[in-house]
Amino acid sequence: MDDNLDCPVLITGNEQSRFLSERYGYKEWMISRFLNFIPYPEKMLDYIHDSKNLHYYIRVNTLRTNPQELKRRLGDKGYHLNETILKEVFEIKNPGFGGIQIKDAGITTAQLNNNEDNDNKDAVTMQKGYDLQSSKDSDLGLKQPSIGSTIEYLKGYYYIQDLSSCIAVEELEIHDGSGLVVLDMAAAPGGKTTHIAQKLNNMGAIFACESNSNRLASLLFNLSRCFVQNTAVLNMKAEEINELELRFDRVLLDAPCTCEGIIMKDNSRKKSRNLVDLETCSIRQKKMIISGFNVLKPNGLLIYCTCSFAPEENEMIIQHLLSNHKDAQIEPLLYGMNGLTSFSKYQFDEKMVYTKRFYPHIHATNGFFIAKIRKKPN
């Protein structure tokens, strides 16, 4: 096991990244890296290259509604939605527009850049208009508007998320009616917010931070859309938040990241981001996790997840949580690929592999990271 965790790790190409980076567009430094942990990393490049293979989710938001019920209003409306391993959230097969553009939305490569998390690309992007056109659904000769126009959408009855989000949320282990206090890290634009919110009934108490004060009216606009009453948003840096001096019995660190996991979603990604995004984003998630970690209550739970492959947001993140603090204790997750044990010339706690992957070819997701840990009692 290496404590001194120096980033990033550039690994020295060959044909084979060569060939792959000029056949799919990425920069060659981040291919030789898949091709080293990665399951599978030619069939993963091929399953994202193909736009058809875009997966969609919508989690129902049971402070206004439930599963059966949204179902049946969406059904109605033409939409096909198929049950998942969580029973609030449903892959939608139709959702009324062909892919996410960025530039009709709106939306600037510096909103992009500016923490823009994996809790998601996909609510923003509608949040911003381009969903407003309507389109035919080939089955029913309906015209059908986009899954982010419709009057139950504006509602608050679902929120746009994937799949693996919703996942890190659920092992929070929060139960209905708890009395806990949560604090979201970075919380704009609101979908684990939210998500947490329905999951507490909106009881006990939230504390959402989002550092940019450009993306609180997103924040604000969702906490309000889904009804939620229980949070108190915080506009601040979360590695700042022991300064307020409160403990918190959950903290969910949804880390910024160089979001890798969601090339299939931004193409532009596999050629903007470089090494220096990689270690700048890794500082700030060592301190952001101490910091989460320090105002953890005793037995309380942090669950820390990134949109990004790349083990310097992700094992090594952990690991130095570890190294620092002998009272923090990984536990198993129940869906996604174990974690890495070793990278280059790193070699990472045995009970890594109770950390999760999720890899699009694999799991039909965005690329996604969680890891739970528990602050062992004093």
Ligand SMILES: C[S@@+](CC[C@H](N)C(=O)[O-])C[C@H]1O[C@@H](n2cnc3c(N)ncnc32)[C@H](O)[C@@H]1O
Contents of the next structure:
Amino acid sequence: MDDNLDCPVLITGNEQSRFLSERYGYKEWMISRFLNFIPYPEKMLDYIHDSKNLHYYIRVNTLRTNPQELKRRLGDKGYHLNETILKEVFEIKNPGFGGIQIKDAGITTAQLNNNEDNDNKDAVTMQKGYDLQSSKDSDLGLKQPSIGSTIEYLKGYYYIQDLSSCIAVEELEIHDGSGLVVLDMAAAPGGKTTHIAQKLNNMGAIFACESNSNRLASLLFNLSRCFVQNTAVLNMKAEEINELELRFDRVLLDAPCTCEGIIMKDNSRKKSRNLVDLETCSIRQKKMIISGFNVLKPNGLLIYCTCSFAPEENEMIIQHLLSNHKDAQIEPLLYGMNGLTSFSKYQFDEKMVYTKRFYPHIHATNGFFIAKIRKKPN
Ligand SMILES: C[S@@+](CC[C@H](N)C(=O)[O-])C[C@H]1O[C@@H](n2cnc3c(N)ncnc32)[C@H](O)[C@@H]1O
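Given the form predicted alone, state the structure of the form predicted in complex with this ligand.
Time for the whole complex; same chain goes first.
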């Protein structure tokens, strides 16, 4: 369990990885890695390949409405909402762009790359669907505005957000009226910040860090759209949070990552990332998690998550924290598949099974990783 881990771990390709990378259009290094740690990797590649398997979810904003009322309103407009394991999250069967591919909806890769996060992509895609609807409604067979363009969306009654992202916030153990002080270390465009605000019922306080000033507008827009009134936005690197001399009851680190888990929604990621990107992300994640843990109060909770499959961005980051902070302990999570306890030549802490992984072909979500860490009381 030493912390001297090579990153990224290099895995040699073989005939199978060559065949699969050609068949599905990936860089081979990604496939040779997937074959090593993803359950039923060929099934996943096949599943991701078919856009009919895409799942979309919305989270009800309880600062504005409640699940029954939203279901009724959207039902009246022809949307089909199914319940999920979380009572505030619905799966939406007909999000309103009639099965149009991202490419067909006129969104360029450049636009997508500007969005580092998974959930915002859903919203962008669906808003584009509406543009198309106004011009070519009959061609596309759309019967209602896309779910990213309804009056209810604009009024902040819901947020388009993957189920896995919502589970991460649920695990922060925030209860209504608890008056907690929460740090969101990587906030734009605000999916998880707005979720935390509703969990707090707009009480307590949220400090939302975002280092990229180009992404502040989307964050501020969503905070305002969703009626959030307890959040201070900080345009800074979250690694520097210690300088503010604040301490937090909860810390969320939805870390900037290689986003392997959203290839289904952004095909360009099959080829656009390389091993250096993986290394860069991993280095930054290590710095961020240590900074976040340092400002956590004793007995406080830190949730770390990524939309990546890579152990270098997931279990290895948690191992780095455990190796550097004896007062960090992993707590169990309710949903998902157990985290890896080993990868390549490395063995991780035995409690790494408490961390959870989500896979599109198993959980019908984005690829996602969540770890829950408690700081031991003094
Ligand atoms: C995965 S996205 C966050 C998505 C967001 N939590 C949500 O649920 O909508 C990661 C974000 O971290 C930001 N970021 C990258 N490096 C950062 C840093 N050092 N400090 C703070 N934010 C950072 C990126 O610009 C990006 O907006």
